[in-house]
Structures are given as structure tokens and as C-alpha cells.
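Next up: a single chain in C-alpha cells, the form predicted on its own.
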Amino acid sequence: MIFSLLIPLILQNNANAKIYIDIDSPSFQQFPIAICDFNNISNDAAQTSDLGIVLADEIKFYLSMTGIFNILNKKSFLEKIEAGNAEAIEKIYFPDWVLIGADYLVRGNITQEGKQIIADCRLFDVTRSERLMSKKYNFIDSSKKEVAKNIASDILLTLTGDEGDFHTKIAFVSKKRSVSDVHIIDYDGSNQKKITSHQSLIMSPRWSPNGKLLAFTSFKDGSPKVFIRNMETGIERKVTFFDGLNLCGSFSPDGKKLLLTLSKEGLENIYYLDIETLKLKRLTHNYSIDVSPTWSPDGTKIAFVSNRSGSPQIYVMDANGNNVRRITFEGNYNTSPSWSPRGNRIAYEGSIYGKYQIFSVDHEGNNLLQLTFDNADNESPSWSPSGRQIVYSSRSATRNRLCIMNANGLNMRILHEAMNPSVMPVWSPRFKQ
């Protein structure tokens, strides 16, 4: 019921799918945006006296996570809104906002009747003096964080053409001595939950494209086997149980296949498993160790790690196993590839100067970028659904963190920090609200 109340009522959208800001430009700089406290126009204003402030602050909180916006301090605002005046939302003296450097302006009204609240939100282009978005959102007070996510998502969609990563989760492995389990955590670092209780070593969680399944490798039975968990029912089934290694790779973009590394025929090679029939197809036939396979977003290519050149390096092959080619040549240890949902880059971890750092390279092996540079071991990158952020684990002698950064390595923030190691993060798809 709560989620149904969060579905926005679209009144008007003047954007017409037009992209107003190019956040992929090499010369990108953060866009200044002014977010006003929402104006309470309820008959009994006292009952929501702080709600307009809280909602605006939550919207700022989520938009700041994108690294795209420079949130202007409200103390700099020159134009004041008449409290309780519903029409004031559209009465804007744009030169005052230009003067403080705002490119965009967010204003809103709040109306409350009992437990039901309506937020009327408007987004304006200051330099063009025009409205870009107008939407109403029905919610209850306890759901204001969710409606703030929805508003932030709609602002981002209007300006960039992409709704962002606000409605996502990250799965990761939390280790405690010799035992580990899979946990999930929301994009904003809240609502952490343990979802497995295997009391064993667990590795490599992987989301299905619709977020309903989570695959992982578990030593629950004494040796590594691959399990698939239904995230709605909690039911788990073991899908591989061969002798030797059974290591989990990624789901195919259509969710029907799961990549695996198996050693059932000798050395570790890559296979895919048809999830419905449990039939296998072998993809690599090499006298080497081939691991960590991940599909390209269009399903035509697979990136993986192999030591066939003498050290672990990233390779790309066709989805049927043909046309294998190496794409990393810098450094003698490169592993954990993750293919961007946008299809243009592959992130991975590589050893440099005795530490693991995060890099990205295009799918042809060109335009190498180092993204992390600190004194920690930064490992296991995973792309967000937008392809504009990366989550990774960061370990040092004194801290264990999960961190999120933009695809260019900037705007790093700590998602989670704990005494126990938190490793192998993987980003979920978007969960619709």
C-alpha cells in the first residue's frame, strides 16, 4: 500500500524526453541547482511545519550522491517564498537565481490531509526562464525518503534522460573469521540485511537482470557449489554439484543463462548453464585457468580472466566462445572484469606498486584509465545500472569499506564500513517503485 502511494501523478512534463545537460562531456562540471524548502500550504500548517524542509533536504541528499550537481546553499537565496501561498511556486524572479549562479531551480508545495500528503514539485531552467517538470506525489510521512528518491529520480531523468541509481541495492559478502554470508544494502547505505545463513565460505554473488534471483558460490556442502536464491521467497536451489570447482559468473542479459567456471573436465574452463533445463555448454577449451566470466549488455560478448599468457589478464570472446582476444597489457595481474551496462567500458582490478587498484578500459582494449590511487587494496568493481557509477571494496590494515565512485573515478563516497571484511560487491538492477 505504501509503495502504491508513492506512484507519481504526472500532471505535465514539458521536457518531452529532451536531454538538457550532457554529463558525459570531457569538460563536464557540476551543474549548480537550487532546491527550495517545500512550501506548506495545508490548512493546519503546524502539523507539517518541518516536512517541507525535511523533504527538500532528502532530495538534496540523493542528488548529491550522483556527483552531477552542485547543491547551492539556501542561505544564498535572494528570492523568498511567501509561506502558505500556493501560487508562489510559479511566481519566480529568475534574475535573482541567475545572480547566485543557479542553472536549475526546484520548488514545491506540500498539502496534508490526515495521514495523506501531496507534494507538488516543479523543476525550472533558470537561464531559459522555463519550467521543465511538474509532478505530484502522494505519500505518507513515514515514506518521505522514498518519495524524495522518486523526485530526485524524476529530476535526473528530465535533465539527463536517465533515472539514475536511487532505486537499487548492492549485494556483498561479509566475512567473519572462516564464515561468510551475503548481505544486501540500499544505494544510500541504509537498510542492510543478511540474506544467507550458510555458516560457510560464500563467494561471487550475482543478480539476475530482473533482480528476482541471486546466484552465488557456497561451500555449504564442504566444496564449492553454485546456488540460486529466489529473492522473493527465500528458496535456494543448488544448480551445479560437480567434483572440483563450481564458480559463479554472471547472468545473461535475458536472465536465461548463467556463466560458470567448472573444473569437472580438468582445468578451470568457462561454461554457461541453461537455468531452466540445467544443461551446460562449454565455451573455452584451453590448457589454462579461465575464470570470472561476465556478459556484455547486448549478450554478444563475454569478458573473462585467463592466465594463458602467463599471468592473469582480461580477455574478450564472442558469446559462443570464438574470437578470443586479450584486452589488458599493462601490469602482470588484472582480474574481476565488470562490463558497463552502457557497453563501452570494462572495469577491473589490477595490481600496481603492490596494491590493487580499479581501472577501466574500452572493450577493444584502448583508452585505459586508472580510477583509484589510494593506499588501500581496491577490488571487485561493479557498475551501476546507469553505467555512471562503480561500487568496489576497499581494504587496508585499519578499515574495510564498500565505496562508490563515478565512472571517471571522482565523487567517491563510503557506502558501508565495518570491522569485518566486506567484499565482492555487485550492483542490482533498478527496482521499480
Second form
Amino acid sequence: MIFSLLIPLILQNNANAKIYIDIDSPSFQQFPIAICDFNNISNDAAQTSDLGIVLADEIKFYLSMTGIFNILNKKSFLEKIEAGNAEAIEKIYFPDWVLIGADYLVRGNITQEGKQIIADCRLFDVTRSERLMSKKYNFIDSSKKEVAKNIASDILLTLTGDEGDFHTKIAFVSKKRSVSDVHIIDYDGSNQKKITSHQSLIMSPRWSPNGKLLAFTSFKDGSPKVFIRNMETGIERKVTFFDGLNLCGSFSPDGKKLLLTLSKEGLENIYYLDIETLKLKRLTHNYSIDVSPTWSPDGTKIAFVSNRSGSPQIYVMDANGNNVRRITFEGNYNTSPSWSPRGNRIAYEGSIYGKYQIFSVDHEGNNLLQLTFDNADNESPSWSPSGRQIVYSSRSATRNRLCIMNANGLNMRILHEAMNPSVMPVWSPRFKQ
Amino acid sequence: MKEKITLTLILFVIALGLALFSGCAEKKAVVSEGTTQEQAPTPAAKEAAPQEEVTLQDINFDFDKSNIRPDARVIMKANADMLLKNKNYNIIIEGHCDERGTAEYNMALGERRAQEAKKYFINLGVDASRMKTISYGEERPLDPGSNEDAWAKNRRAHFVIIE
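Now the other one: the form predicted together with the partner chain, given that the block above is the form predicted on its own.
Let's see the whole complex now, leading with the same chain.
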């Protein structure tokens, strides 16, 4: 209902499909951006004088969350905007912005009539003295956080060609003594909710590609079974309940299949389940433990963990189970693969110097990168839909955190910190606005 | 399991008594190891009068391994003898891991430990239909400590006697 108020009035995008920032290049550095307080040009400006500042601060908050911007301090700004002057938004002396090191500049006007607020937002390329984006947002005061999120998302889309991860959630397992439940939390760390109450052990939550279903393993009935929960209705369906282990894997990109680890034939091997017909197909036939399968974004390959070489390592196979090849060779304990939605990299956790750290490697086993280095156990990486960020759990003797970092390991921020261990975070797809 | 439904009430009471007994033995073991860790609820623990003692001893494993160690073979032989003497009882074999490593992989490793113990019992003549396996991974440690002693205790197969 709030979202209907956020329909943009005008969309002028001078940038066409050009991508201004290639944040995937190895030489990527954070981009300096200046965000001015929005100029209140209402007739009765006194009433809403803070709104322009609050809105700019919220946009900064969300843009800083992407890890790709260096938000310049407004105290360094040389050019002042004439308060209340609607034309000032486009009157820019670019050399003043070049001088303070800004590559990009955001300015906006606010007009308020009764409860209706319109934010007119502009984005400029400072070095080219060029306007990249001009867009109006119609909203009410109570939804200014949401509108700031949308503005940040549009700025990111204009500059990088991708809207970012603002409209996503992270599901995770919160453990309280011997009971664990699935919780979800927004990308900005707000709005944490407990969504299961099994009074039991729950693990391995996995989102369906459209975000409407969440599969997980629960010991609700006394032993591990796989459940699929409809996130809209809250109805849970038990989908596998074989003897022994029923451990949740991941959904196929088309949402029709769910990968699993089952031990019904005496060996922990990988299967997939057709969600509609509940038909099973066995994919691995090895004597080893095969576990934690994750689909490639194009659906043609599956990465998983196997101890067939004597220790747990990451392997990739074709989606029909053929052509298995090992991709990790460093260290003797590599687990929890997560396939990047942007293609060829796989994040995982590996044991090094007695701690677990996050690594990524391409799907052929090349270009290995260690992403975390701190004195904690960093586990269970999961990629954001943009493929530019990774959420993971970070635990030490003194603290339990969920953290988000850029895909290159930089710009870590704490998503969630609590007394109880928070583990197995999984990033949702984007939710439609 | 299905034929058990037809058991008489008397048999049921005896079974419950045995179940309690195994529960007591389990608690004793925990206390003697100097911990206060609460055990995971098992399907067996209920109140009843104690009967003849039928207990099965845990076996331990090496880190990231599921093979039955030489020291465990002796225990498994004694456990199997106990099961062969008391054919009325079925067991649930619980596989457990220490806290190190990945929870998901450990869930599979715990299952493999339980499966290996089951196979070992089958080779010693115990009927496969009397045994079920369950993995608790690293989620139900016997000793909550984070040291080699605790880890060694926690890497185990535990045998729960039912009916």
C-alpha cells in the first residue's frame, strides 16, 4: 500500500544503458560521491526543513551499505545551495566538486503539499559535468526510509547497471540452547522476525528463486526431515521423510527442483526432488559423503562437498551428475559452497591456521581468493542477488555476528549481532516493489 | 517396528523400565565426565520401574573420520553380544560430531558414523531391522567444552534402546 505512493512521476535517464562504474574490475576502488541535503522549496518550508537533511542521510546510509561508495562529508562541500531556490538544483559549479574529490554528485528538491511529498532527485557525473539521472518520487513522511532506499537503488542502477540488493532479506538460524529457529532480517539490519517455532533443531534454510518458499531441515518429528514453507501463508509441507538423513540442499534456478542429501540407501548422497511430483532422482553414487549441493545460476552445473578424496573438498558436476571434478586443492577442509548469481565464482569456507575463513574460487578451480582473515570462525557464505556482496556468519568465543562484505572481501559491515549464535545465513532473491 | 505395536502392556512396561535404565546410565556417564550438559531428549526416556540392566556403551571416532577404531571394536563386540542376548530390543544409533567444522557437513558425517556402527553390528549378527540411525551432527555435544578432551568425547555413536 505504501509502495503505491512511490510511483516515480518522471523517469529521465540520460545514461542510457551505459555502465559508469565497473566495480568488478580488479583495480576497483570506492567511488567518491557527494550527496547534498535536499533543498526544501515548499512555500511553507519551515514545516519540513529537516526532511531534506533526513532524506539525504538515509540515501547515504543505503549507498554506504553497498560498499562501493565513499560518501564525502558534507562539511567539505565548497558550493552552497541557495535555500528554497528550485533552480539551484541544476546550477552547479563542477570545479568546486572536482576540487573536493567527488566523482558523482546527488542533489534534490523537496516540495510538500499537505501530506504529499515530492522529492526531485538528480545525479551528476562531476568529471564530465553531465547529468546522469533525473527522477521524481512521490511519497508520504512515514515512507521516507523506503523512498531513500528506492533513490539509492536508482542511483546504483544508473551507475552500475544493477539495482543492488536493497530490496532483499537474509534468512538465518538462531540457536538458543538446544532449540533453533529460522529468522529473517532486512538487508539494512532492521525488521528481524522469527518465522518458525518448531521447538526443535532446524538447519539449512534455502530460498526459492522467487522468494515465496523457504525450504529447511527440521527435527520437529524427532529426526531430520525436509520441509518447504510458503512464506506468504506460513503453511509448511513435509517433502522428504526417509529413514536416516534428510538434509536440505538448494532450489534449481527455475524453482522446480530441490537438491537434497539423503542417506536412505545407506550412503549420504545427493538427490534432487521434483517439488511438484515429489519424484526423486539420485545424482551421486559414491561411497563418500556428498553434501551441501548448490546450483549454478544457469542450472547446468552443481557444486557440492564430498570427502571422496579423504577430506571434505568442493566438487562441481553437471546437473545430471556426470563429469565430477574437484575444484579446491588448498587446505584439508573446504565446505559450504555457494554459487555466485553472476556466474563463475563459488564462495566457500575453508580451514586455515585453525580457523574457518571465507574463500572464493572460479568454477574450474582457478583464481583462488581468501576473503576473510580475522580471528574468528567465518562460515556459511551466501551471495547477494547482485553477486556483489556475501553474507556469512562470524563467531568467536566472545561474539556471534552475521556480516556482509563485498565480493572482494572488503568493506565488511555487521548485519546482526546477538547473544545467541546466528548461523547459516542465506540471502533472499530481490522482492518486487 | 510395526509388529511391536502388538506387544502386550507388560512388555511395554518392561521396555520403559529398560529405557529409563539406559537413561540413568547415560546421565551417570555425563556426571562422571564432570559436565552438567543437558542431554538431548531421546524417544526412550519415560518413567517406569527399573528392570534388568541392558546398556550399550558409546564409541568414539577420530576427527572427520567415521571408521570404527580398534578401541571401539571391543566395545562394539560387547554391545553386539548384549543385543544378541536381548532380541526384544531395538536400538536407535545416534551419530555425533565435535563442534569443529561445518554444521551441514557434520550432519552428514554424524549420519555416516551411525551407518558405520549399524554395518558393524550387522556383521556381528545383529538384525538390520532392529536398528535405525539418526544424526545430530555437532548440535548435541556431550561435553560443551571447546578443547581436545571435549571434542574427543563428542565425536561418538550413542545407542538408545527402544521397546
